[in-house]
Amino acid sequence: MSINKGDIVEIELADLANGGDCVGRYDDLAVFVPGGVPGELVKIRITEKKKNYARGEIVEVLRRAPERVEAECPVSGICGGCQLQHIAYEKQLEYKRKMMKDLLERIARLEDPEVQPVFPAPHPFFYRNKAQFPLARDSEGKIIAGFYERGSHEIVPLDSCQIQHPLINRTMKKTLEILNDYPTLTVYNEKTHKGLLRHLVIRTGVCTNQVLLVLVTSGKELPNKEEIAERVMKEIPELAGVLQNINPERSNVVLGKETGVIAGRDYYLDYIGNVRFAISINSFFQVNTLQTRNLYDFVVDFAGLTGKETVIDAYCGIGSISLYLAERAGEVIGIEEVPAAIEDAGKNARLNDINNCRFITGRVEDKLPELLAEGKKPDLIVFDPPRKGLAREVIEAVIGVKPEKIVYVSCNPATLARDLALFKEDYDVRKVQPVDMFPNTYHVECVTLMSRVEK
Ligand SMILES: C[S@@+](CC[C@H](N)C(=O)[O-])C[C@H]1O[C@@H](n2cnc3c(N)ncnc32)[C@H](O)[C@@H]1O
């Protein structure tokens, strides 16, 4: 029996899909289905038919789940941003458990791993530092800002977001109130690539209560900015800074190449422990702050430092994991490849009066095995990459010096196991932490402690 686009189906949810959909099967057919719990009987609409998959929306949840609860936010049905909200936070935890541990045993083909509980997050909502809200008009010709539906590009108004800090929440109503004054700004729009105003960028110091708020624009002339900027720094005393950034390009990046001051400062401070970093619109600074405490606490105790060992932080970003080690090590060396984060590097490791640390701007895939060719030799290196995972030169180059310790943070479970696999023969892992950055998302972010077999 085969089914097709618009057929209405029963089927038996089995398990959570990295994405956060549930899978079911019909007629041995994979059948994805978002907004599922694992063990309901749902009955869905086939939105999508492929050969070896389909997909559908659940139109009636026949037998419910016990973990399945009332998701906070109006549309998290609608809203692309939350894929779990619906699931009661424990159980959030442990289905992220056994997808990290489902993936090292497929991919990785690690023999049973022992992957620890999911350390759960301080605060399951509003608990993110940065939103990039894009904007539109509604019907009313009014200026919104929201999050793009679901699959889609259709933005879907909010008022407030569950997940993000409260401070980043107010900093939107109250700057959209005062673009709203001005009717003769125009909304970009992405179809014709007509219009102005693109997306509101909010970044929050969480521990310092300070925000930065970025116009993003596709040209340069931003009528009354000076005036707009004023009047929100009003409101939002918290404001450390309004900034402009143009970007002209016809694509879905959202920060263009070129930033302005309009008010205020470039920067924003935050902490993690006793770090301090100062923080600027293009560096990369992970997106729950309170929980990276405890993400970079594990990446110390794995690390087992003693004072003396020369340390490799790959993908540094504005240097957080090479300062929050570096009392504990001789020397930190950071790579990144954003020429303003090792800037901002740079000024973190004087404002906490650290010397120990170097960073160099460029590809991982570049300068870590050029180092490496000079002679330097890591005891330990820490790799912190983007969804990616790692190039495998840069796995190569690793293996071809054989430092004692690696310890691997990765966002991407699937791309960690990818490369857990090509260091196997190599390193051991020994231990695997996942940590909850992310709660109400699919997202899973993984310490793993790796250690150099002995041959
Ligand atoms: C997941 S972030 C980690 C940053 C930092 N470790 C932290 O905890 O804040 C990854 C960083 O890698 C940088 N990056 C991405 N690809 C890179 C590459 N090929 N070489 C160097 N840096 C890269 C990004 O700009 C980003 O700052």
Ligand SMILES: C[S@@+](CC[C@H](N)C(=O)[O-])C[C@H]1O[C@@H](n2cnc3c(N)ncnc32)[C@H](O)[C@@H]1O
The other form holds:
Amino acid sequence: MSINKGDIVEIELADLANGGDCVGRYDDLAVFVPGGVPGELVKIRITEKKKNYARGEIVEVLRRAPERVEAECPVSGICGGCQLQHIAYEKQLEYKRKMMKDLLERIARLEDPEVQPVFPAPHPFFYRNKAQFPLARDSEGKIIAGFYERGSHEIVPLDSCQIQHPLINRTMKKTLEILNDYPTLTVYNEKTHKGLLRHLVIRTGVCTNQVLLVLVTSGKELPNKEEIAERVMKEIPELAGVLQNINPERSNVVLGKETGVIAGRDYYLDYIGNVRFAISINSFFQVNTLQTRNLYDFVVDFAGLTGKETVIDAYCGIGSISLYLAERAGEVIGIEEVPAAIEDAGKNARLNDINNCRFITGRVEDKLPELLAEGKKPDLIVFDPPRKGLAREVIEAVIGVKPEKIVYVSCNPATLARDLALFKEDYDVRKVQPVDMFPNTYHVECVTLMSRVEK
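Got the form predicted together with the named molecule; could you also share the form predicted alone?
There are no partners or other molecules in what follows, just the one chain.
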């Protein structure tokens, strides 16, 4: 029996898919359903029908799974930020481990990989240290902030987000109150490309209780900006600085290329363990500060350093992993193609009086052979790439260098599995440790140890 858009049918939800939707089958067709729990019998309305799959929304839960819980956030079913808040936290961890293992078996073709239990977050709520709030006006003309509704660009207004750090929520709320005192301020409309205020970007130092606020505008002129900044800094004493970022582009990229300080400074401080970092608005820094220490401790454990090794930290960003490993290594060399990040990495090394790290600007696939030609043969390479994973050229360059060990930190299990398949002939997968950096979402971070196959 075929189904069409708008039909209401009953299905049993079998599993959690990558992306956070549950999947069930109707007449042998895979149907993806947000907000479900595996094992539930649900009545759904078909919202999309394709040749090989369909999507649906829950109309009624006919048989409820015991791990279903009441979501903490009142808009969790609408907002696209949290996909798993309706599932008990312990069960979220089980599903993430299973998802990780399934991907490694299916894509990397590893036989029964030993994926460790997911290391839980110390705090499943209020953990994020960075937020990007799009702005709009409500029906009464008031400036509001929130997140986009799942699958749309309609803003779900928020007073408080359950996964953002409380200081972010307080800064957002107080900034909106102040902005609404200036009726001449306009808000950007992405359909007409008119209006000034686009986003509020807020970053906070969880260990230092410092916060950085960025007003993202479509043009350079921001009326009353000094007065606005002064008022916000008076209301939020933890503010290290108020910045204006100018983004005139017709795109969904949040930050533009030009940033200026309105008040205070353009960075804040935070810690991972005993290592201090100065973080600017464009710096890559893990969003769950407290859990990052646990993540990096697994990197340290897998690395097994004795204090003599040469380590290459590929995609080093502002040097967070490099500096965390430095006291345990002979030398750490960070590679990053973003010049501003390399500049920040050098500053952070000096901030911590760390002298056995050096940072070079360039592409990993170019710089690895150059280092080898210099006589710098690494004992260990650490990867922490973006979600797209490693380019094939990078993998070929690493296999040419032949380090004894590779520690791969991944925020995308699918691209990790793809890359492990390419390493398979030359490296064995020894340990796989998922770490829950993003509670209540489907995302999971993972640390993988590989060792060279002796031929």
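Note that this is a predicted model, so its numbers are computed, not measured. In this text, rigid core is short for the largest set of C-alphas that superpose within 1.5 Å between two forms. Numbering follows the first chain given and starts at 1.
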| property | result |
| --- | --- |
| P183 C-alpha relocation of at least 2 Å between these two forms, rigid core basis | no |
